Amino acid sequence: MTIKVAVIGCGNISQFHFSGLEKCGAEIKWVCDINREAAMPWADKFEARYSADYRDIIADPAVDAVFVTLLSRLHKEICFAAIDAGKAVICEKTLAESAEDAWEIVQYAEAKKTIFYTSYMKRFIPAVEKAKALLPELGTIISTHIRAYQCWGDLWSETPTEGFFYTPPGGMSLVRKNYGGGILVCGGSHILDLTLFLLGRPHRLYATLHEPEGSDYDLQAAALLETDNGIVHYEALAHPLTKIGFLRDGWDEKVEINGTNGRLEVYSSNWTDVETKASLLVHYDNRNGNSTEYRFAAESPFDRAVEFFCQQIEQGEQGSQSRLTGYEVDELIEHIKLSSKQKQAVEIQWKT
């Protein structure tokens, strides 16, 4: 069976979804944006039928899939219409603009029996999942520290005046526009869904945002979580310097998890270079000594996720990643700009 799907949002992420989806054999039938201009070089590419209303695409029935590459604050209508038109469908993160939308999105998805997956590829790096086959080497998992340090330039000695990061009075940065907030939903929530696959659902968190005067995003997102295996040292932060990194390149991603038997250490490169920048993974054994360095090559994690999720729906199956994943990441996200309002730490309201 080749699966038969549709595209639905064809700005800049959706580059990364045509690249997983053309390498895997699926057939694209129906590429959709109110912007014409952005969806007719991908419709003439893959020969597919363009439409600037995404109703047409749900109501074909040839198409088994539906893939959301928008703006967050459009994914609950089109998330509803299309489990309700049985398709299957692969979402963007983050999910919805708040935990409530996206438990209604997952809980209509469960409801219906529909495959949905949110699409948190970094778990898909091949580091992370070699990672996680090694979690049991590690013994009782004590403390973890895990980071996303993404470079966008000096936003912390004065207010940008003009541009992407510029909020005008009485209005509404592009950042915050386009992406639903800063560095903690831009970056930070990638890592906050790693928190999830790696060590399971904390239940107790202590939070600080630092959302700069004159701005509407925050710079940097800094927690405590309290999980059964172990706490967890969160931080994700938009910085200035340039060459830091395991590659030098500004991008400093890093997961740091130790127990009582070792170490596993996982650097990450930029989701923008993934065709040539790679991942690294570093066990260290405690009752042996030893290291390994594990250096994977260039590989797309879009692709890999991709591939994943299109073998599921030929299978119809859901698979090993849970329908609620996009729920989770807003949950906590939510939390965190709940502990830091209230200066306190809180207790995580899972809703199931």
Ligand SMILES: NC(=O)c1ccc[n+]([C@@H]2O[C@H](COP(=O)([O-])OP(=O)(O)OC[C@H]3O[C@@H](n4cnc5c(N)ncnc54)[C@H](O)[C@@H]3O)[C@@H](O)[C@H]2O)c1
Given for the second form:
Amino acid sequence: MTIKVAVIGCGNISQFHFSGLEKCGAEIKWVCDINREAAMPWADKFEARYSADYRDIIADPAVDAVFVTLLSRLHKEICFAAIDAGKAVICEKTLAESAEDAWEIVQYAEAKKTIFYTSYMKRFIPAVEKAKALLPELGTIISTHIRAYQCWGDLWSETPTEGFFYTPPGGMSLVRKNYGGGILVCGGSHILDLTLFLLGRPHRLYATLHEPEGSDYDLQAAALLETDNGIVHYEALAHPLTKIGFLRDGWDEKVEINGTNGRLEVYSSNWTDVETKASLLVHYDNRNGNSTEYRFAAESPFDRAVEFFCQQIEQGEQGSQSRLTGYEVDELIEHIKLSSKQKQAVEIQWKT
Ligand SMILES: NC(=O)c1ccc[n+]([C@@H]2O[C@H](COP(=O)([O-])OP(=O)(O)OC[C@H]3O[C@@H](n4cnc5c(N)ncnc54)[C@H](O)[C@@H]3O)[C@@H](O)[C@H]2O)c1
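Pass me the form predicted together with the ligand as well; I've looked at the form predicted on its own already.
Complete assembly follows, chain above in first position.
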């Protein structure tokens, strides 16, 4: 692969993108982080240049694509600058802090015909890809249950007085500051993306959010979404249960799609352990009574996503993954918040 890339933001999530870039053979020209210590190990490893200022990177004509892997509140400014400079952009999720901002970003990318992806990597889990391919086998889809249950410790019985989940009086918790909110934006955004990927855009939803007293983030987001492919029962939950889930490791993420001919169940493994823990797909076919288990090898969906993005950029084509993905998820997040606040169902106002 000949494309030349830069990675802006060398924190936690960047390791997965670096891994994908290394495996697909892209040339890493620059790494950027305001924290030099976070960036230098990557600069050394890939013999890349370092800058604390993303504008240095964007100004380099040798860079084809930038990976924007820092906090969501910085995405808009950097995505706009990169699009302006004619770079292809791969941006971490969630795309922005509001649907309006996300819309402006994707509209700008569309107007400039920039190749632009929001990296929702769960679409690239082999079990999810296979489930998508098997959807026609289900007949008419009538009901889906989708959930992201993540073990965050017991934030239900006690209000934290320090650490990542502590909300100081008059201030902001780190989970909100860094990620824009609680379980809805963290784990919940991924399963909204999977809802969009597998079932299409919902047109109406009713939702409720639980935000504990004294905290500025949610621990539970539950919703009923109406789609052209039936009702979706959706829930993102931060819970204290350490040994639940199909691997009994506290990670309990599942998609179950029921149709007139059968059922698909996807059990996905914790994104931090994707190199060692594989996801599982079960297909029950009501026409012959058979249940088939698809056990895939453990493989990072980040690697597969990065390879796809780089190949598309090399070919100069946006390909099967729409520029709008990040906007669509952010629009659903906004409608979930709205419905919860209004305590009533809301029609989803897609910008288009
Ligand atoms: N796909 C997933 O499952 C997943 C999981 C976790 C996080 N994320 C997303 O990844 C993104 C980054 O999260 P993270 O956990 O890596 O955060 P992080 O805090 O670990 O890393 C962010 C990095 O950005 C750097 N930074 C901050 N401001 C900067 C600036 N102006 N210029 C250059 N560098 C700057 C920080 O020094 C830090 O090293 C977020 O959008 C988050 O939502 C995605």
